[in-house]
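The data below hold one chain only, encoded as structure tokens and taken in the form predicted on its own.
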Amino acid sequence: MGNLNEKKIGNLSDPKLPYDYMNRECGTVPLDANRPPFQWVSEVAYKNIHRIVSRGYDTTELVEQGYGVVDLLFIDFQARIPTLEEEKMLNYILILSLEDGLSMPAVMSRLVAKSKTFLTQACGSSILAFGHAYGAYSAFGDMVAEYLRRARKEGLSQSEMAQILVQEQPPGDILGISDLMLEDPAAKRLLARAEKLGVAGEHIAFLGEIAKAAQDQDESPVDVDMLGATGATMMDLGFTPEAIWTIIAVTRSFGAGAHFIEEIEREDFCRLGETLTPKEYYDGPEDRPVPPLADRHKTAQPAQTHNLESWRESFEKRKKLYGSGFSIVEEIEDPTKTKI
């Protein structure tokens, strides 16, 4: 008979376990000298009670010397102090990127503000409203970098590779060429400033070739847009695609914060469930009586169809049912033929 005082919990006394659970160490176990302890290691920055150092530079000394936020972006992301022309170019880009008026990201920030939440949540929601990969800066940059690598590897000129890119990449959110800026000179002014400051390089040159190729192949007018101009210029400044959308997203959040504050200061707080939606805002089916449950068989409609023609008719009818998702086109591509 076993010891009545023996402690047993489930199967923790099972001899098949890799160690004696019931007699394991209690309290602090000495560090295993044969294994290096886990620790975070970073070459970006460190901080002690006396100073904050970024990539080797004391940030207090940087400020005292007259360097600014734009300089520190180069230090943080590229570990170097930029030239005066580079600093001026990035400052130009950030000013253009900071505010966009009552754009969808700003509206998102204001909508969140009406729910009496935190400013950081409002700024986050505005960034999420930027679209494809925060305005597609990451996807655009990766695309441009890949095709430039191909051009060097295959011995093709930028003009020749631009023709290939436009043929392989359908018009869309990441091309950097669209009809968005046909009336707005901002993108052209940005590129002109890069040329004037002497910071334009192969990425801006390649973007120009892409624009020419797209204009030759597209039946409707297209030109460089702000995605293309900003992305190509920042890549010529030495930033990676990932760094670009990080910097632009944070910059835009400043403007979103201003919209958040204005919404709170100028408009009333809206409590959950307080907003009324008049019938005039509704264009769905007319009001109809709820049938007794016993009459379900008279009104119920099955989802399944049993022949191709009825399926087609049912699907076309459902496509007109907005809010159902049936009119959204989902394209599943062959992963072995995925384009950059």
Second form
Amino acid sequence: MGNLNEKKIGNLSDPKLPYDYMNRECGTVPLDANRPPFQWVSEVAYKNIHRIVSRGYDTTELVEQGYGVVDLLFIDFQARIPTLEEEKMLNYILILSLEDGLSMPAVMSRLVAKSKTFLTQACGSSILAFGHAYGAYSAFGDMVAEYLRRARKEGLSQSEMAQILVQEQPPGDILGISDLMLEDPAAKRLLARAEKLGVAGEHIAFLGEIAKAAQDQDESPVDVDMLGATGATMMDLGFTPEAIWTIIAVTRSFGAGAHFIEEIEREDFCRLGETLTPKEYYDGPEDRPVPPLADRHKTAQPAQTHNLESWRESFEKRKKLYGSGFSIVEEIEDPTKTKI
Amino acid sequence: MKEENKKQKLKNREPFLKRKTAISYKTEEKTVLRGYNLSDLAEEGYSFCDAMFVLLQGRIPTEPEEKMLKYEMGEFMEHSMSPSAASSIAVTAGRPNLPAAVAAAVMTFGSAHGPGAAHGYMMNKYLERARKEGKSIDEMAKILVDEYLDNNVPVMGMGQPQHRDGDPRAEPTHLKQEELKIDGLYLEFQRAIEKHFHARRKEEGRSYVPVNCVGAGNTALCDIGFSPNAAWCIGSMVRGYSCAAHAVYTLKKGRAWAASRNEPMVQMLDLSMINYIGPKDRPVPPQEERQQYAMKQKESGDYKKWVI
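Okay, that was the form predicted on its own. Show me the form predicted in complex with the partner chain next.
Everything in the complex follows now, all chains and molecules, and the chain you saw is the first one.
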């Protein structure tokens, strides 16, 4: 059967390879004696046999003193005890974020439930619904923070910077401003509560300016929506965009848990192969015969292109097949603009 | 085409999934949870914990019940390095979107890590047996403990691998339940289970294994009216908050990939962290020898000790 160092294996003796593959060392890498061994390093929390400590506070002592989950969110994410007003405000936001009918997180939870899984898998999948379009708190927060930074740097008022933001963002696609809450007063009540509690700050003020600028520009009516109201208020409470994104996604997962339970209570599980897709739903290539395997060389078309024009032509052709991914173009970070 | 779809979508706000639901509805004017306008609930001054009762039980809780849930969620939220936090940190090392790390964290809750639903189902099953068989709570607790231990099955709600002297959250939770005077049948049963569990282990000369946070917390959740799955949902999802904090911390202050050799401390995925104990390195047989090699390997059966 040969040994590791004698035989040629495929291309592994090719001189173009960066080192001698046929004589690579075997065995694992010894422990590094020059550096301390791995430990879980955390600024957030630690525990020992008798204590669990978050940002310096013993969590059992916290709850014994009457602090609750809302306070703990400030402690874990901001390393501080919130004021009573801040606690009330976040509490208010969490209630509004708890449930939203048969929206995407609930649907995802229910779909996962249908395959008979653990509840936690369904709730976890609901969290995955929070991307850069649905529940885009991070994208919203980054946008607001960036324009506020620019306003300070360029010496512009919030109102002036809001006008610039509205012009620079895709028309009708400004995060936090939409036509979704024109009839539902919940977002405006949330902002009013922030004012009443005295926790409203520059982010809420800026959101108001963005709304005004968007209303001036948009032909159809728009206003602050729940994404904007929640995001701006939580930023005024000191949460980062990333913290807001995850906190709201987790909050909704409780609601998703109820949907998981109800789906099991009221509906059947779904077996592999059970779901049909009627042909009228299908608009892909027409039905066609499978060519004999022996004829593959006659029918199969290679994907490779060898010049830019044929590459482009091929690319455009592939875009016509939905599900191939060629119609999706994702922006990647411009390395020349990367902040170091 | 895409623009047309977008416009159409704006006009049509119908749900993706057509379902009858008793949880909530949402119109252009309001979102209504179990009959209550969500915005009104918040305006009225109800707490997030109150809303959890509405969501999962369809009712406004009493003040002590709300206090108990606040206590329970507060104490269960952060647990430093557990499977859930470790998962969120490990997933963040790959730098996906943050929700992926949080989702992974809450998905670690299974049959060993925070098995809240299983504990609840265990309690309900034996309580029902007590009712049907005319046994007292104490008698049924002894039956439960004996049935589990006689069959070498761990009693759910007992023991925690890190807090060897007792989970610091557990007994205070029992005490809080008693202080708030919401100690119901479940706490009585749980206390009885603990009594018989400790007695039996002592009798067998085994070490003391105290109640854990599932045993205590889930008992409280059961006594304030949550179903096993609802209780599990509360316990597992609230941990998602702290795992999110661990993920954000790792994202902002940790190294992607967790294997850098430039960090002062050896990293989680440094090559030297690998302790391999599998089959020794062996040559890959060429294809022409493959069939003979494979048959010999199969016949020898040595591989079976590695099958997982």
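Remember, predicted model here, so these are calculated numbers, not experimental data. Rigid core here is just the name for the largest C-alpha set that superposes within 1.5 Å across the two forms. Positions refer to the first chain, counted from 1.
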### Message
Once you overlay the rigid core, does the Cα of residue 298 travel 2 Å or further between the two forms?
### Response
yes
### Query
Comparing between the two forms on the rigid core, is the C-alpha shift at residue 312 2 Å or larger?
yes
### Query
Does the C-alpha of residue 238 move 2 Å or more between the two forms once the rigid core is lined up?
no
### Message
Please give the CA displacement of residue 27 between the two forms, in Å, after core superposition.
### Response
11.5
